[in-house]
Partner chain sequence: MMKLSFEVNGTPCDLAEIDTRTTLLDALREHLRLTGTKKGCDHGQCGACTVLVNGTRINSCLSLAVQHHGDRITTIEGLGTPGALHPMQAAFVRHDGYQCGYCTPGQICSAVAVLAEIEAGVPSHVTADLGAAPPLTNLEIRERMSGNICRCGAYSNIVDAMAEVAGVKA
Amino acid sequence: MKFEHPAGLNPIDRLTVVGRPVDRIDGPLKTTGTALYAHERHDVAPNQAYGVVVGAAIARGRVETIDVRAARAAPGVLAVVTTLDVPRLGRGRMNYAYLFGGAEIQHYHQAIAVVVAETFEQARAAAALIRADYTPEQGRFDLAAEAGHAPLHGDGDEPVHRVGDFETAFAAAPVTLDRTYTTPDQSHVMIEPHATVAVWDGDRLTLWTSNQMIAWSKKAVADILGMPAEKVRVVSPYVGGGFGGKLFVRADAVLAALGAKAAGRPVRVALTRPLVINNTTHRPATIQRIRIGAERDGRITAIAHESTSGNLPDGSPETAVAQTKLLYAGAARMIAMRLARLDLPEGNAMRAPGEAPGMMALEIAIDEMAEALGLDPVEFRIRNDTQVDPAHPGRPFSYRDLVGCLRLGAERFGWSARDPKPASVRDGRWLIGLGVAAGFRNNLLTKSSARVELDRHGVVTVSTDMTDIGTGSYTIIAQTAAEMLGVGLEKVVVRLGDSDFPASAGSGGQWGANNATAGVYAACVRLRDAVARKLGLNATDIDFADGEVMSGDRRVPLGEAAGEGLSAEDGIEYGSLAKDYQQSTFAGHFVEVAVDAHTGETRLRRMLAVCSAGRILNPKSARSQVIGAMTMGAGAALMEKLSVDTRRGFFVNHDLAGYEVPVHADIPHQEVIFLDEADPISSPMKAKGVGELGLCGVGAAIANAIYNATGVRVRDYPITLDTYLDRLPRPA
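Give just the one chain, in the form predicted alone, as a structure.
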């Protein structure tokens, strides 16, 4: 169905099931270990063998020979496939790196072989016996060294986005700011590594894999392996985290398929943590220059944001400037990105790509500008709010309440008690500071479909290839079907993550919840029509509630109406809606930190996020998403950094001992508030997404709080104590 606004009478608006804080229906399966993840699928095929991937020991060059004689002779080995055995394979949808095949090495730990054996231990031992000879080439691994001559990279058709005359307006502004900020390379480090079980049945391939986007991956596997898409099936009912690192097909899937073909057996492959970090994708580092000009009353008149990041040839930049086009008013604007060619592992999507690192810089700059103007940083943000797209004044936001987020957040957090003078508040040996930042993430509209079946027992079964990456997709999809068809959640069965099901939006970009449930809504509308036709009723005159179909005085149990069963399939499409309205989500992030005056140790005491994100489909799972994102933002601010060996071109700290991440126990108090709103233009669900909004801006709020606590401004992430220890005020 094509969604048009206004949508008219909408059964979702009853909110008897949707909008309720329902427990995750997959929770009992996950807590009892009965929700099987990709590498645990012993049940899908008998006689499975194990594959171990071998990565390249150079970052750029060629592999000349690979000696596999000792590996093939090792106990239990069934097959060895090397990159020299097959021609270079395709890259698949949106991949920038070649995953396998051919002699060219693009990056460190690029896969050069897979060893298949009866047991994992045998495969691992045999993989260690492989010897490869390389011809290394000089690579480029240092973003700072390459940034000065990195070419502009266009966003669409324009290499530089301009509105008005920035240079003139900036030069004329009474108060100006010109600062440079940096963010490092970061890794997704999801709990479940990339893993796949591959099974061939003649010329048909089935992959039980850990992947966020089933339809994308089905086509990508077909393209990479050069086979018809209809002969590929991808199954991923449970995903143990992805954060964008599993949007695309990676080496585990490709090499499991090749290994299974060579061994004549089903093969399971899981990437080791070093391969997850160096073989798969990561968030690229950025160097960002921000310039702001304003009148003395705080009105921004000129704003420019330029970002440089690196990637492989044919890769794309980290779009860290995207939010600056939309977040604040300002008549004169200039936005630009540069892309340096680097021979590091592939840079690609990581939770809130673009906005997450972009807000880390922009929201420090906004605080610095507020200080230069002598304004409270909350008030400065409010004065520069806008209800229209600044670059297209005729295009309004579908719904925007950033001001409401900031005002409510300031009230609930006790912002009025903040001392604006840095390093003024102490609690014993601790320096105390409060920080704020706006949050912003666009709302993306994506076609999504589902199939809904009704049986004679009144049980509703929903099938869609949507995935659940720990976000609660099973639950909100069940809530949608229950609301639309008037049944309890116990009467709904949800089947996800199978390419044999109708193609959904998939999980990523914060678009999954709104679009996937809208696709289920569309299928339910069609099923309601089918029920009405079968009963000889007008679809506009019936209601579904309490397991019955009702029209006037007539009441028919839903199972009876189904007869031997009914099925309907449909999807949601949005037409020009995304062009007619700017759709975005907003937040106010508030943080309290304590910094040890002697050691520089930083502790997070309190965090608050106030979110404006349309209708919240399930407040319990949405809160879980936001506090997880806030914790991830704390990691980005204080500890997460992939350290680059700029001589040999790889990430040195490629395990969870060297790449540190925070946990919820590091933060004593986290609070989330959702504004009570519905965006009727976003979809028939009137929802948006929050999974990435909770991350965008958090890092800057922490940085601003550290400045308020210490008087030391750090513009390079992560803010580790060595970056400011020598500048702390002397302890009393």
Contents of the next structure:
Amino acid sequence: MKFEHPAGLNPIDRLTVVGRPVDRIDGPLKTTGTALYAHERHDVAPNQAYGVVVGAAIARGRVETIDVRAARAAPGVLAVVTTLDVPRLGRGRMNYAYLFGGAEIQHYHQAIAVVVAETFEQARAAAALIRADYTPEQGRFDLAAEAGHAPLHGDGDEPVHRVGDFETAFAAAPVTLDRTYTTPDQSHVMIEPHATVAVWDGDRLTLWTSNQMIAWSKKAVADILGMPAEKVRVVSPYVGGGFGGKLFVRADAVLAALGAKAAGRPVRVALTRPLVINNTTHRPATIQRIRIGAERDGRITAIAHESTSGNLPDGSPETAVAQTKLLYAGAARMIAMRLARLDLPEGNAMRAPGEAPGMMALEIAIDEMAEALGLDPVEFRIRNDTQVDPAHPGRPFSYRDLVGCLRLGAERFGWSARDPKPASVRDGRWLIGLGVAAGFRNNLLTKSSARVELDRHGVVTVSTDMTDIGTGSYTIIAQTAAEMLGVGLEKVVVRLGDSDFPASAGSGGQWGANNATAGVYAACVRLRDAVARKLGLNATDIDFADGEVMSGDRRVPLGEAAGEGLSAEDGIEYGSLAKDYQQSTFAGHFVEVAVDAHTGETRLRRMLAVCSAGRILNPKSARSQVIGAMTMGAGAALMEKLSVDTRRGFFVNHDLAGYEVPVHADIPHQEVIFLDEADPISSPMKAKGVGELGLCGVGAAIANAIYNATGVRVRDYPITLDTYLDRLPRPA
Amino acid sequence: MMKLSFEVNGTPCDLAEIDTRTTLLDALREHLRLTGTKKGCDHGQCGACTVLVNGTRINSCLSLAVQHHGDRITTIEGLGTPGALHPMQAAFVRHDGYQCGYCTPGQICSAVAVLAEIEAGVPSHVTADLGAAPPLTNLEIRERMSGNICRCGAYSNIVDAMAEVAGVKA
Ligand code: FES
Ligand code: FES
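Based on the form predicted alone presented above, generate the structure block for the form predicted together with the partner chain.
In what comes next, the whole complex appears, and the chain from above leads the way.
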């Protein structure tokens, strides 16, 4: 189905199942430990052996020799494969680091060997016996040191994005701001480490793995191993978190496959927690300079955002400037990125790549600017709202109610009680502050397909390679099919995450919910047509409700209509609506913090997000997406940072004790409000995404609340107490 | 190699030969194929592997299986099944106290144990009066659950689920 015009009225608009806060259909499995994740697939093949991966001990250079004699002789060992045994393998289209093969070491903990043994304990012990000799080379590991000579890196045709004459407008502005902000390297640290069971059947390979993008990964496995894609099957029905870290095939999958081939047995490999951090990908650190010029009435006249990040050769930058093209009005604009060459592990997408760190900086700058203008920060943002793409005023937003988010949020949060003078509210030993930030993340459209089958009992089965990484895909897909075919949720079976199923949008970029359900919608339209044809009815004049097909006086139970069974397959494809309209999602983030006047410890007291994100397909699971993202944003603001050893070139805090993420004690009760809306330009579902929106801006809202509480402005994340303790007001 | 006998979810289990290096977590997941208990870090840093040993919650990755000869182990599979959920499991479903589901069995085992600990009067870091019974507050629940990391960030909902089971307001 080609989606070329804004959606009219369609069966989804009935909202009898879609739009309802139903419990997740996979809930009983997940809460009883019976949902099977990749490393738990004892069921898929007998006689599985265990593989343990060995990582490189240098950050850059060559591995000269690998002594495997002791490992091979160790009890239970079935096979050892080293990187010197195979030429450098291919790599996935969107990756910059090679996963295995050859002598060159690009980054610390790059895989250099896999040891396969009868048991995990044997494989782990044998892996520790491997001895490698290296010739290290000097690498570049310090972003701040490289930033000064990093070349420009455009994200479109031009290296610098310009609208009007920024320099002149900025020089002429009566009120200006010119500040630099930094965000650190961050790790996804999903709780399920990357894991794979690999099974060869002749020249056919099946990988039970933990992956967000099945079709991409099938292709990547074929490219990496140099085999035809038709011979590869990738299966991933449950994914224990990804956040972008499982968009790609990683070393676990490749080494399970090579290990299984060498051992002649199915092999199971999980990355250890330290390997997850230095062997896989991370969100790159940024250095961001923001300049804003405004009239005294608060109208922005000039805005510039420049960001520098680093990556391996061939790598791309963290696109932290993306939102600044679109979020606020302003006639003169300049946006640029620089990319430094670094020899750290691969930088790549982590939840809301670009906007997450970009909004952390931009939304502090906006707060600073509001203060310089003597304006309330909510009002300043409202005054600079734009309903069109500022670079192309003929191109409107499909739907944008940022102003509504901010107004409603301010009202619900009690914003009017905020004292704009910092450090003026005390509650015992606590300094209290309120902060606000806008939230912004684009809505991305990408094609997505599904198959829908109907059996003679009226049971509807949806199959698509879409994944559920905690996002609620199982449930919203079931809701979509139930709505389209007029059945209850209990009549719908959803099968996900298998490359034998039609290719979907996959999970990433908060595009999964809208696109994958739109694909299911398309397949259901086709199935409705098939039912109509079978019954000899006019497809435009029938209705599906209560498990029956209805036309005029005629009512046929769906199972009866199916006869021996009906099946339909289709997908959604998009025309030019994403070009004609800017499609984005919006939020207002509000936070209250308490900062200990003596120790500087920050506690979050209240958090509220108001979201403008099209139709909400399931308010219960969507709310979870938003609170989860707010939690990750709290981590980004207050604690998360990969510490770089700039001498040896690796992330030092490579476990969950050193890389701190929020725990229960850090997170207060969180409120989420979805504005009641539908965006007919996004898809027949009229939905958009929320999973990343909830992250974008919340960190800055926390930073701004800390400023309001203490009068101390911190521009380098994370805002740990050592960064501002000496600047706290003297306790009375 | 050693012989190990213990009770898991009410059923006596004999492992004739277990590698002394095997953790309780791997004994459950790899030998007994009870994969409901998760491995998130293998370091005692995430809580995904939480089980109850003689009624007390522990990180099963930090304990060798052979230390548990004669012990009574309860895993997530012993609390309830998809068709007959434990009240805590049902409350997690109602409150959407999970997303990816990977930390969830550990959260639920901890949640059940935390309510029992408060009931038994065991104090925590945030208990103000060590002489009195600890109150069932949001703060007490959050403090005691802090060894169970949820990277998906379901905390606010998990606390709601626990409060409902405990019969208090979160
Ligand atoms: S697996 Fe035991 S605490 Fe993480
Ligand atoms: S539900 Fe994913 S880590 Fe908690």
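Residue numbers count along the first chain shown, from 1. Since we're looking at a predicted model, the values are computed, not measured. Just so we're on the same page, rigid core means the largest C-alpha set that superposes within 1.5 Å between forms.
K.L.:
Hey, does Arg69 budge by 2 Å or more at the Cα between these two forms once the core is superposed?
P.N.:
Where the cores coincide, Arg69 shows only a C-alpha shift between these two forms that is less than 2 Å.
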